[in-house]
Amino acid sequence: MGTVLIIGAGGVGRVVAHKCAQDREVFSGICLASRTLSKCQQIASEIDGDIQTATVDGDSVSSVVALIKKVGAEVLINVASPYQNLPIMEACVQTGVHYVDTSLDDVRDRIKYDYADQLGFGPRFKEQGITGVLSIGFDPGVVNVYCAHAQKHWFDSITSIDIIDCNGGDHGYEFATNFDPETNIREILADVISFQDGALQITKALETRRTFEFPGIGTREAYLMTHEEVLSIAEFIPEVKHVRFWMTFTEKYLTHLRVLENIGMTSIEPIPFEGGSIVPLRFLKALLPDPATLGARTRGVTCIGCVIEGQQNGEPKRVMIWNNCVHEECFAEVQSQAVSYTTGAPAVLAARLVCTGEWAVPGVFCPEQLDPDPFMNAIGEMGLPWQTRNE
């Protein structure tokens, strides 16, 4: 049907990548593209059929719109680093390419705590005629058109929503993170935004925590996160007063990252080395195993979802839907660990449903704003079903 250029050539990259190449009916023609050209060719490598590879600058518009202009894609997904979400998208508008992305926008100074900047694009791009689907993984992605779902079909009003993420797998690392370090470290000791009695709160890091019984792995303690998705969900879900996010951690891995936090190699300040300067965060980044790596010495499961309540017909009604995904079976089909896995196949069915026109309505737009059906109808066939259960 058209060509779909991916931007990011990591775990999630991977993912994309293959699971572009296994629906070719939609997408006919592939291009693999980050500023590491053997990144992409090893995972060209890897699938069979022709998928071209690029080099691009994701921080210079003119390097986006030369090489989208170049392989006259019809949709770019979007899986470098969110630090080059804006620049992606204005070469997206000068170009007339619809736009997927898997996280909310960043800065290098601050953690963002709004989708201000790439929703102002949602006038240039209703202009051109061109879709903008935004944060589109699994959390943020997946649970927040299962919370649009659940609104549709489930409940008359929704009042509270828990989002809940559980990574029971174990890649024998004394410290490693599932995605890109360097946002995954800033995610957990960034002050906690949470929406709770109407409005938006503000915490420590790992100061609240909770148990929960996560499907498929059993009982354990969850921390409240500043999540995007929290934002998103406050604002479209109608009626909706407590969203909060909540991760699990062994406490190994907390024992690891406060002392990292208290000897200052967290810090996303220069400080001054050799004759020159250094992030500490960013050094650490490079010390820490690659996630794309992971895929092959990850064992267990993850479990991901939202317990949802509100009201159906004048009656309390207390929803969880989730999705189990295995370690194993992620590699086996692709050669990642479900955490890239459950990130990038969202994205992949985003695209084909804008390219089929299922949610090709012309702006920028935050997951549930969208129609969830046809995504809800489809997310099992890429590998990530999903389950209910009344509490």
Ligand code: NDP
Second form
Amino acid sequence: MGTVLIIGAGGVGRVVAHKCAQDREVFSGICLASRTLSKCQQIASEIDGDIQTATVDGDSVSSVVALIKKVGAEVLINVASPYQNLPIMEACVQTGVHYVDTSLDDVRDRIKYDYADQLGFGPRFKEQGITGVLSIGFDPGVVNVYCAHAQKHWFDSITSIDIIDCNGGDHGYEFATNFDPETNIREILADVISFQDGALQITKALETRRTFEFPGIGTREAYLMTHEEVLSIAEFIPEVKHVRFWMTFTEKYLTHLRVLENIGMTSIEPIPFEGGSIVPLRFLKALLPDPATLGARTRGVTCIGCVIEGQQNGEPKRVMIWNNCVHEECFAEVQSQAVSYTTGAPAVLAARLVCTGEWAVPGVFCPEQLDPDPFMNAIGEMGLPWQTRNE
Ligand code: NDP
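Starting from the form predicted alone shown above, please give the structure in the form predicted in complex with the named molecule.
Entire complex below, previous chain first.
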């Protein structure tokens, strides 16, 4: 039907390219672009069929505009780093191309947690008749759609949502992050913003923990964390009073992280170094294993889902909805581990729904603002089936 332009050739970009290539009816043309051409060429060489590759600087609106025009893209899937979201959205508006991403935009050297800048593109997308779907990875992404589905089909009102995330996989390294170390470490060490009793609450990083039973993995302690979807779900799911995000970490991971933090290696403040300056966290990133290379080594299962409480027909109700994803199966299919797989597959489905018309609503949206039905009907076929239990 049309050409998809994928920007970003990391772990998630690999999954997106493989998944688009499995859906040639919708994505008749595919171009994979990043700053480093060799990364794109490596991924393209793993995939049967024609995939164009290109270099692009996602920080530069004109660079993205030129590439969109050159390949004649119908939809752009942005899986570069969160710093590129705003320039790439601007390029999409200027060229009239649908837009999909997997993370909240970020501005270098500052942590922010609201979608105002990205949702602010809404009127211009609407005017152009194009759709922007924001943060449609797994969390944020699929979990937002789970909430919209629960709201539409299972509850008269929702009071509480706990998003829970356990990566039960093991890559065998002493310390590595499953996705961009800069994003990952900053989000773990940041003050925690949660939504409790109808208001934002701020607590210290790694201070609040709770035990959950993760289907397919077992009982684990999870830590309250800031995560992008907390604020958007609190805004777009009516009446909800509590929205919290919980993630598990192994003791080994936390010990490494504490040491790195104590010696200043997780700071994003530049420090003078040998006549120049370096940002310690970026230097640390250069030392750590590239997340895109973890797939072949990782064994085990992820469990990500939501525990949702509310009322239906005047009765209290509590439902858990989740997906289990097996690292080895992901690697066999697309040569990536489950963290990249669970992020890339939903983004491809969102792009497909926009191209086929089911999510082609002009404007810019967080996932929970769109009709959950076409997404929930198809996400299982994309490799991420959901399960539920009443609690
Ligand atoms: P990686 O760091 O592995 O890959 C990012 C890619 O983007 C690299 O190939 C990088 O390579 C490229 N890139 C970086 N800057 C630019 C630029 N200015 N222009 C063009 N390309 C650029 O990240 P992941 O693949 O793990 O993650 C991709 C996105 O998915 C991130 O935004 C991340 O936050 C998000 N994510 C979302 C999750 C969710 O569940 N919602 C979970 C995990 C990740 P190069 O510059 O060399 O070309």
